[in-house]
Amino acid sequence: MHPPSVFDPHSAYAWSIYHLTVVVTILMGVVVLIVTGLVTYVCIRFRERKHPGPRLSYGNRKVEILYTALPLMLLASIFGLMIRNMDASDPIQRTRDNIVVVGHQFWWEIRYPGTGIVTANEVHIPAGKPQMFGMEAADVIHDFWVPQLGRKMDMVPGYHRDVWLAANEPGIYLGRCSEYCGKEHAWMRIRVFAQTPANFAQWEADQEKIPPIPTTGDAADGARYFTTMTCANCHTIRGTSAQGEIGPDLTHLASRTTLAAGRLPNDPADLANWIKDPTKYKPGCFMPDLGLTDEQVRDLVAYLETLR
């Protein structure tokens, strides 16, 4: 699992902008460093106790041409550079989105337009394989960034943005919502998940199935449950009358490594814990309580286990 940093990039697209982000910082460096140099420099050699008046100058024609031009090459330089990796870090080419991401206030909808795989909060992509991305915002602004993989993309609502990433080598890649959108910002995390071709095409092979649904036992009461209480209002599984669109598709809910955006893993006792109380979790999300009975949270939990 890679955490989240631009001094680890894994594509040639955050390659680019690690590189321009070493050099402008040595660059600035270097110039702290004589500003500094200078500064302490005429601090001590003119001191008071030598030197009781400073002589008066009006004007040295050298120095102002100096102190102007070496600036404006420093930032004709970085400018420069700036362009050079803005077309390095997202080639003006673009071609049919592979993904589509949507932000909600607090967690993220993951589309397939070749497939029809609706999933949320984890991504999965080819390794290898450069991946176009659309960028949508269904309520305010939100912000996609995995700084290994590529540069951040502001979502804007009604507009659609693209934006190409990728990543070298098959890995969990950790990323977030880098524009403040509200008081669960913070738990708006993303896993992306780079596979091999052969993983990955199995792994969409998975999601396009339906899920039976159980006949018997808790998993059965927890299956009508969900579709004649509101958890079918918010909510999509697909083969069910359960079509929502408020909430996350859970169609394959029970494959996913963690719950509400990255706030809990997903497992019985949380997602238990979740569904019970889910502003314990997670103040401020959507999410209402229900006042369910331990049984009827129990069967949920059974039934929800099932969507793999």
The other form holds:
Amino acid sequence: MHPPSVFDPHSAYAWSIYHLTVVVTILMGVVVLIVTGLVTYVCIRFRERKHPGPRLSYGNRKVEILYTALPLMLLASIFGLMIRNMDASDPIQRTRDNIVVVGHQFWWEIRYPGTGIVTANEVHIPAGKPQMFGMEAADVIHDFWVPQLGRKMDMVPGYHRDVWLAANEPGIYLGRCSEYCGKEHAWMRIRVFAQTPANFAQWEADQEKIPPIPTTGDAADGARYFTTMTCANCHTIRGTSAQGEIGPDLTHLASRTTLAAGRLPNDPADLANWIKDPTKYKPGCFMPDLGLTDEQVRDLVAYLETLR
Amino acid sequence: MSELQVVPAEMERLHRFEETAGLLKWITSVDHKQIGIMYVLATLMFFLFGGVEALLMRIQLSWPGMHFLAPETYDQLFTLHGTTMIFLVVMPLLIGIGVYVVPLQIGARDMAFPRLNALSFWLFLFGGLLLYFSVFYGNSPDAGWFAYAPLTEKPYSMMEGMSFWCVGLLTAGIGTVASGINFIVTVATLRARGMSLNRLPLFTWMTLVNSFIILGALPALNASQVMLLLDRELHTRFFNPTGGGSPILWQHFFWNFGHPEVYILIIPAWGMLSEVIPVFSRKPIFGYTFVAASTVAIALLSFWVWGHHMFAVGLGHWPDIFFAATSALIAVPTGIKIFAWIGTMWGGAIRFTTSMMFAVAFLIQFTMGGVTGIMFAVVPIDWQLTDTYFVVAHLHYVLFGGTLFAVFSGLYYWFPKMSGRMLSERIGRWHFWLTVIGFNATFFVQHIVGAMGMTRRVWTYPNLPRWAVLNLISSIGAFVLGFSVLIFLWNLWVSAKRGEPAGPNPWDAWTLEWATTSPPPEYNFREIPPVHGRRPLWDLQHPESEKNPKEHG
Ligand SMILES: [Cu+2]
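So that was the form predicted alone. Now I'd like the form predicted in complex with its partner chain, please.
Starting with the chain above, the whole complex follows.
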């Protein structure tokens, strides 16, 4: 798992920003050193005790022009580097979106326009292939930020933005919402799974399937509960009558590794805890505590676990 | 020389500070000195509020998975902290010190509009109290100090907190604009004979320039607050995308105020340094014209850089490049100042009073805040680091390591004038060193943790490698810093009561405020020394400098 560090680039875009950051940081470090050095020298050399008689001077035009011109040149060269760098960090040519991410208070809707796949909170991409991400928001402003893969991009309601992201090698990349969006902003995290093309194709094939509705056992009861109780108002499970759009698509819930944008690991016990009382784990989230009995929860979990 | 003893002893007795200290006298006062002191006291109160808010947040963040604060409490705290420190501490503190010092520096009896001056103060105080009233009302604002729509619109913020934010700041903002006008008219009309504009003391000069920025910037904020309030209470749709409004419009409006605001928060502080550093180096400022002119350049440029707060919005490369260019340009006049101060110290006979030590620390810390600012002007770096703790570190290096250090410097410098007594240098050393250590411990590590991916405005964070220990260091530093503030307050308290008497001019300084008693009588000056140059009191001691054109400006 790659923590969301700026200093751990894994795509050409992130590398390009990383290089620029390192160069500018070094230059700026030198500026700080020069100023600190000058200040220290002056403080030691011209203390009253060492240097009791001040020299009367009102300035020196040459020096003044020098300390205007030198910073100007430094800044101009940084500006030049920046211009050269921008298109490499964030190419402006666009293609059709491979993936559209929609920020919701406090989870991510992830759509693959090419295949019609819809999932949530965990993005799968083929490693080594640049992906055109579309960014949208359903309610307030969010920001999609996975620094290892490229720049961040605000998601502003009413606007569509595009940004190129990629991962050179397979792996799990951690990111998060980077624009304050309300009470559970802290629990609005992202995981990007970069997979080898073969694995990604397999994942796509699995996601495109519609899971069968179980007909026996607890899971069958769970499936019934799901469509007859309020769950269906908010969640979609393809192949059933549940077509709600307020919460994440659960068609392949069991194929995800975490629940509720990284709040809980996705295992039967935590899933049961979540369904029983979501606001205990994410007090600001928009899934209410539905007052289910333990038995109903058990059945629902049994059903949701079949959604591979 | 003789003109230095301007006030006869009996007049002095008539107008002792203590005699005007009755509470009613203060409340009804239109005297700029009393109003200035009330500004300082009120901002100290808000500073304590903001400081406690910061410490509560730092306890919550000291370790991953802490449950000291509920998320909604945390959100209210960071909103109140930012709003308080910017609108109720730094801005009014700088204005307040200006209200005290500017009329004295130009040899005036008072501000041009003394009643308006009092009105500004009370609007600020009650605007601030109105904002804080929301705490008792049950819900304080919780959407961050820049209040991005649509999070601040009714559907996403049902409680009244954000409305309090609008109305409270609107009230205070009207007072601020009035102060701006007051300063401009005061400096334009009430200068002592002989004090031409290019002989203005630099603190007054910078306050003047600042007042023009206030006039340009504050209305943008106040107008957008009215619009937001209309959206919230009367269902208009300025910033609400569901009715054809635009959330990006709010950002343009807000930062059109917000970036000039950053300069409103620093320019008077630069003015303070431009008084303190020459006096304690025993030399006139190095390159007066460059320092003065660069301030004007900053004022003009400051209205053309707002977009650098919006690089992550995706406005397109060309707008980004435009704002990157203006933002890089504005760094040049800022750099000029740093070098001018170093040039002033060069060849001087530097006295390390506490005031001077804060000024010197400013030079280094503000430079650090400045260079991270340049990094944010480099668009791709901003695309990664904006909204992380790197920004939090940057802005605190500028506003605390910069402005507040300069204000401490200024308060150690002018406290003797305001109170007639010296601040204790011994306590001052403790205050200084604890502030330097606490400040850097708190904020330096935030650069690192920000670059490691920690975003701002999160009440909890994952236990990724090294995040916990860096945050712990920051929290410990915050408590050291909090303790240093208590020491400062203690210093103010004991020195006001038992400090050494200051006399009219304890620092052997040169500007007119030192040509009267400390504290000055109600009417400020009995007699104003002739002004032939930038350093009137120096000219009095050095009649030969009469012939030095450089002294004349
Ligand atoms: Cu978000």
